[in-house]
Structure formats: C-alpha cells, structure tokens
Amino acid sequence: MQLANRTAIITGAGSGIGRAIACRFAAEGAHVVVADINDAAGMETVAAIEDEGGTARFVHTDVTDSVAIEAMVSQTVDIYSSIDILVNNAYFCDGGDILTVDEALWNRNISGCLSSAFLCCKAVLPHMIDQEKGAIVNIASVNGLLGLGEEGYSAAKAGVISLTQNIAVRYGEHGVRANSICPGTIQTPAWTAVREKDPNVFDRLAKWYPLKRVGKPEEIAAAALFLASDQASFVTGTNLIVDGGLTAGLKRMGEELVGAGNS
C-alpha cells in the first residue's frame, strides 16, 4: 500500500474527482478526511470507503471560510495526529463572458477555486513543516492553460497553478512537495445538468481529444496518488496535465492548415 497509515485531507470529496481520490487513497491505506459542504454526499463517500475496509471521517467544511478550515485541520490532527497529504479539489464554476459576469459572481469563482486552495494550504503547511514532510496536490484545470471560456473559473485555476509552484519553491527545504493536476473534461456529476439538455455532449467533445474520449474520475485519482506517494519523492512544482492529449495540439486545425496549403 502506497499510503499506509498516512492522513489525507481531500476537499470536495463528496462526489466526482474528489470521491474517486478519496476512495483510491483509502484503498492504498490512507486515513482519509472527507471534507465537503454537502453532508449527505460526504457521508456517502465515507460509507463507500468503509464498505471496502478503508478508514475515513467526514468533516463538514466550507472551504471559503478560514474559520471552518482551521476547525477541519484541528479535527484532523485530534483524530489522526498528523496531516501528511492535502488535496485541494473543491471548486466553484459559473459564468462565461467577462462582460456578462458581475463582480459577485467573479469573486465566487476566485473564492471557490483559488482562495480556498490558499486558505487550506495556509492552514495545513505549519503542520507539514513541523513534521518536515508533506504532499500537497492541487486540482487545477486545462482551463488554466488555454482560453476555453468560463473566465472567472479559468483565471482562478491559472492562479492555482502559480500558487502551487510558489509553495513548492518556498517550502521544499522543509520537506513539503506541492504539485498540481490539470484535468481535461471528466465525466462527473457536475455535468449532469448539461447532459440532461445535451445527452451527446461527451461524444461531441470527444472529437477534440486525441484519445477520442473524455476522462474518468479514477484517472485523475491515479495521477493524484502518484503525486501524493513516495513514487513522486523528487517531483515538486510540477503541473501534471491529464487531458487525453487535448492541449498537446489541435489535430483538426492542423488538418485545415494542411488542406489550405494544398489548395
């Protein structure tokens, strides 16, 4: 087991990528703290872990509230004595064109994605520094690398990548590693409303992916496991892109260019 007897806090672990990471970490021997604002969803994750023989606790947490985050960290230390891994997965995403997004909605994107990661890192880092070890995995997005719309969310995710790099550089000498993951389109419950309106959305999006499909939460969990484990002991400050080749190049555009050159 790659994470035997280690304690991992995973935010937004009630569903989707967060749940997949929580279940995978628990299967690898970690004591998992399921942090989520949705109590029912969080408890479902705990039940799924316990059904497989793993160890998990649910802690109701609003990751935009520093007081709630401090309480989450205190409870974790009281229960498990240490914090070895932090996965910042919770997020907020809404609003498109910058001209139609008001200031309040913009701030919710920044708070839900970037400030939440900052607050959780700030609360956990002192414990990792004292231990002289720790691994932080921040879930960013390909939206933080390319102009794909959702301006507030995208700007926040770009900030997550930069925050991760700075933490890695500043606290590496204390044994703390920090890395980020940029997923492409992943089949999660967050897409439920979209799929109800457009059942074929994943098939349409798959055309842009070299692997001709969108991703699964378990595939992001596998990447997070690698970065959190000793297998990545010399990996820090890295942004791991897990996107089925989406950002490697635009094949369809290339075909158009070649076609234009031959006309």
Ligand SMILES: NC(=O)c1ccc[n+]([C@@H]2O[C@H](COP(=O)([O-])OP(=O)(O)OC[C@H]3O[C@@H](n4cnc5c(N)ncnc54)[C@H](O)[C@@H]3O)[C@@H](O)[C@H]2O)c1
Contents of the next structure:
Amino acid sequence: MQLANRTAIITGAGSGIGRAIACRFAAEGAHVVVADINDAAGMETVAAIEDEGGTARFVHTDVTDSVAIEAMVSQTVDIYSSIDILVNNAYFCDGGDILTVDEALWNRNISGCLSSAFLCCKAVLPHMIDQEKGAIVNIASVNGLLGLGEEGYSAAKAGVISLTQNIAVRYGEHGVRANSICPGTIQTPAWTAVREKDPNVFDRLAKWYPLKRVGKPEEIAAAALFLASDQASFVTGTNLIVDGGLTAGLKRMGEELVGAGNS
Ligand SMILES: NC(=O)c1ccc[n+]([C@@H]2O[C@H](COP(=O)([O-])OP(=O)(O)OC[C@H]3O[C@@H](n4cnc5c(N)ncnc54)[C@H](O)[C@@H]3O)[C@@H](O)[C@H]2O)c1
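Having gone through the form predicted alone, I am curious about the other one (the form predicted together with the ligand); can you provide its structure?
Below, the chain from earlier opens the complete complex, with every other chain and molecule after it.
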C-alpha cells in the first residue's frame, strides 16, 4: 500500500479522472476526501470506494468559493488530523476564441481552473508546512502547452503549470512537493456532450496520437499516484505529460506539413 493512512483531498472526484484518482488512492490505503460540487456524483464515488473496503468522505465543495474551500479543509483536519495530499482536478471549460468569448466567460475559465487551484493550495499549504511534508498534484492539460483552442481554459491550464512550479520552489524547504500532470484526451463524462454530436470523436482524435487511441482515467490516476507517493520523493516542480505521445511530435500534423516519411 503506497498511501497507507495518508489523507488525500481530491477536488472534482465525483467523476472521470478525479473519481479514478480517488478510487486508486483509496485502494492504496489513503483516507480520501471527495470534494465536489455535485453531491450525488461525489457520494457515488464514496460508495464505490467503500464497496472495495476503502475509506472516503464526501464534502460538498465549490472550488471557486474560498469560504467553502476553507470549510472543507477544516473539516478534513477535524476528521483526519492531517492533510498529506491535495489533488486539484476540478475545472470549468467553455467558450471558443478570444473574439467570441466575453469577459464573464473568460473569468469563469480562469476561476474554475486556475484560481480554484490557487485557493485550494493556499488553504492546504499551512497544514503541510506545519507537518513539514505534503504532496500537491495539479491536473493541467496539454492545452496548457500548445495552441489547441479553448483559449480561456488553455491559458488557465498554462497558469496551473506555473503555479505548480512556484509552489515547488517556494515550499520545497518545508518538505512540500508540487507537480502537475498534462493529460491528453481522456475518455470521461466531460466528453458526453461532444460525443452526442460527434459519436466518433475519440476515433477521429486517436489518429493524432502515436499510440492510436485516447486515454483512460485510470492512466492519469496511475501518474497521480506516482507523484503523490514516496516513489516520487525527489520529484518536485515537474510537469508530467501523460498524452499517449501527442505532444512528442504531433506526427500526423508533421506528415501533413512536410509529407509522410520525410520527418
Ligand atoms: N478528459 C479529458 O480529455 C481531459 C484532458 C486534459 C485535462 N483534463 C483535466 O482533467 C480534470 C478532470 O476532467 P474530467 O474529464 O475527469 O472531468 P469530468 O467532467 O468527468 O469531472 C469533473 C468533476 O469536477 C466537478 N466540478 C466541476 N466544477 C466544480 C466546482 N466548481 N467545484 C467542485 N467540483 C467541481 C464536477 O462535478 C465533476 O465531478 C480537469 O482538470 C480537466 O481539465 C481532462
């Protein structure tokens, strides 16, 4: 058990990647706090963990609300006495390019992805510094690395990578590690609306991936487990790209640009 008796807060753990991380961490012995805005989904995650013999609590949390975050962190400390791991996974993504996104929508993307991670780190860090240990894992995206559209979301995810590096540098001497993960396309409920309009979207996107498929939530959970565990005791300030090779070469795009076999 890699996380025996550690306490882990996972935001957005009611669905997709967050749920997979919560289940994996619980299977590794962690006491998991499922912090989600969706009560039914959060409680489903808790039930799934308990069915497997793990320990979890649901705490209703809106990660865009600093008061709610402080309350969730206090509740976690009251229940489990410590906070060893924070995974910032909840997010908001909507809107297209800069000319069509209005200021309010832009701000919702920044608030839902970046300010939320900042607020959760700010609330948890004093406890980790007091304990002189802690691991933060921030879920960013390949959108934070390249110009892939969804500008507000992408800018926020680039900010998450920078926030992570700064936390790693500033609080490393207090035993706090901070790392980010950039997933490529992962099959989660986040894609439900897109799949209703375009049922073959994953097959279409798979062509861009050297592994010729999109990813599974469990594959991000495995990366998060590594970064949160003692296996990564000398890993901090890094950004782990878990994207089936998408950003390594954008091979298909390269083929289209310079001709197959020439690159
Ligand atoms: N799925 C992908 O293809 C993909 C790719 C790259 C990065 N990511 C990142 O992975 C993370 C998880 O994505 P997913 O695909 O699992 O999404 P998802 O939609 O399946 O789950 C998101 C969860 O976050 C919760 N949530 C939303 N707003 C919240 C708020 N204000 N407060 C608390 N909880 C809130 C939702 O209720 C839901 O349970 C996100 O950070 C996303 O940017 C996903």
